[in-house]
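Take a look at this single chain, the form predicted on its own, given in structure tokens.
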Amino acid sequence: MRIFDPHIHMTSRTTDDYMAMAAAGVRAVVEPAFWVGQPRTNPGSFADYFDSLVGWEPHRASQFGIRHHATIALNPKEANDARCTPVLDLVPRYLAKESVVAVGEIGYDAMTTEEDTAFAAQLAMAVSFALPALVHTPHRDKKRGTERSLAVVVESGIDPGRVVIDHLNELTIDIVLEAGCWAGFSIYPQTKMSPDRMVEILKRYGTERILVNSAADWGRSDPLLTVRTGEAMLAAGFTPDDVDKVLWRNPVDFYQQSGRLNLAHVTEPAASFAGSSIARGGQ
């Protein structure tokens, strides 16, 4: 089983996680810019974080045979903080980086007017840079937030096939697929979506324009739940080719639209971890 996790916050994960992921078949990841758990107080802290996403984290992943790409944005939660909004002037500098394959996470947290402004501005950047967009749907009032997100996508003029609406559930997938966008699902131990629920969705809707991710952020999460979803698919009668489509070919197809996806050699077995500088405690 080869796995491309299209949305995973490796900044919040350990070296042991990278080792376990590589051993389980994870060969590529996309890490979206997001809230880091504590409020940032100035654009400079975003610059340091973005530098890590395009510099340090790809290096860390490469030690374990995993190809790392990123998406860059001012996230919805911090779009409400006036100390952070000047980072919108900084984002385009990073959207030009070769390892950045989308604008994201953008969208809604509390569905405020400030979030409206940041969302629209960054969709315009996605159009300007010919990049896909990764849209975060709110954890509360998800259906209304998803409907509002789709309305903003239409207003922006971006091709809906270049947009993934993420963190979906059984109540929101219909309108996303009908709108022509990709449908993203985050698999969590207790919240959002479980492997078994994901399998039921795949039985009903098929495997087209579906992205499955682990998100794996600061809260209780598991970077191997993509693997568990693949196993659940096989147990439910899906073929290995179905699993490969959902967990590998679909994320490749979506992010290839950036023109920057680089997956050279990632399907080869990962190098020995014991000799890597990270495994020895170095850089």
The other form holds:
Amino acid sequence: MRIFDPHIHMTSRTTDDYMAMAAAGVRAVVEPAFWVGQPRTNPGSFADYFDSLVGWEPHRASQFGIRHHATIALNPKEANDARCTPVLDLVPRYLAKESVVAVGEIGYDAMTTEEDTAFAAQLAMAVSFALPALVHTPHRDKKRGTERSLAVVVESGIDPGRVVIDHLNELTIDIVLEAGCWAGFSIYPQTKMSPDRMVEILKRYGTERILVNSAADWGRSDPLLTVRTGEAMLAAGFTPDDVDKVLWRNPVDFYQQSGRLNLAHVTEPAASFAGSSIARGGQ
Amino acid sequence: MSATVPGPEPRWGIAELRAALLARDGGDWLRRAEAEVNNHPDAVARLFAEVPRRLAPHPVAGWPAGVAGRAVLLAALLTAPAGGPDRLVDLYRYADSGEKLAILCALPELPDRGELTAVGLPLLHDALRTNDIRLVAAALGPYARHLGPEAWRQGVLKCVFMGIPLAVVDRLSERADAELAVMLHGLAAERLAAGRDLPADAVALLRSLSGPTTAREN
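Would you generate the structure of this protein in the form predicted in complex with its partner chain, following the form predicted on its own above?
The next block holds the full complex; its first chain is the one shown before.
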């Protein structure tokens, strides 16, 4: 089983996690910029964080043979803090970086007007940088938050096939697939989805335009729940090719739309990473 | 997890807390700190942090001693000749979680010449963005009367989401409205899909907000 985790916050994880992930077949990850738990109070704090997402963390991942890409954005929660909104001026500098494969996480937290502004502005950046967009859906008032997110996506003019709406569940998948967006599912203990519920969704909706991630972060989460979902799929009668599609080819297809996904020599040992090939999109 | 915040009924004002604290171990220190803040407001940064380790630890009228003592210093800061509400912004910016909690708890009791809300309200919003249950709970106390309905509803929903007892929410039954019911229904549906329940206090709130028909169905 080869795994591409399309949404995981490795900054918050240990080398033990990297080792376990590599041993279980995780070969590529995308780390979206998000809230780090402790609120930030100035744009410089974000600049250092973004630097880490395109610098130190890819290096750390490479030590375990895992390819690391990032998405960059001012997240919805911190978009509400006036001290942080100047980050919107910093984001374009990082969207230009080689390993940045989408704008994200953008979207809604509490659905405020400040979040409206940051969301729309960053979708416009996605259009101008020809990057996909990763849209977080809120923990609270999720269904209406998802509906409102889709309306903003339509308004922006971005191709819905370049947008993933994330953290979905049984109640929010229909409208997302109907809108032509990708449907992201975070398999996360307690608060989001479980492997078994995910399998039921795959039985009902099939494997097209579906992304499965662990969203593992600083909370009580598990970076191996992608693997557990693959195992649950096999146990439920899905084929190894189905599993490969959901857990590898789908995220590759989605992020390849950036033109920047670099998976060359992805199974080779870390030592070859630093000066590795610039070939794009190879599997 | 417990989300206890000070403020038993009836709530003691800062004058009563101050009188009680001054009469206990650490009272001399508090009196000197108060005078120092009054004369040199910059001194509050260090003194405010020191309060819990300077005062006798047992609570006063339901307030942890450190929170009560810090409330006293905040009142001194606001009324000092060179003090004022803007000083709170800087203090909160560099506050640790315990200091933030004290500021949030003290807000409803602090002297206000009409300028405090402009400073205090952004602090509530800041607290409601955290995932610290103590800060979220404190932000939904009496000072939440200044929160607009959207932010207040999001705060209540966040309590349910995080398992904070709704008893911390000031004027809950008075402010809860049909829009909050819609949001709670949405969360209940998600929990159902996940095979999980809403906390009992949220179920009770939802029932109280539903019309007679729904109540009978339940």
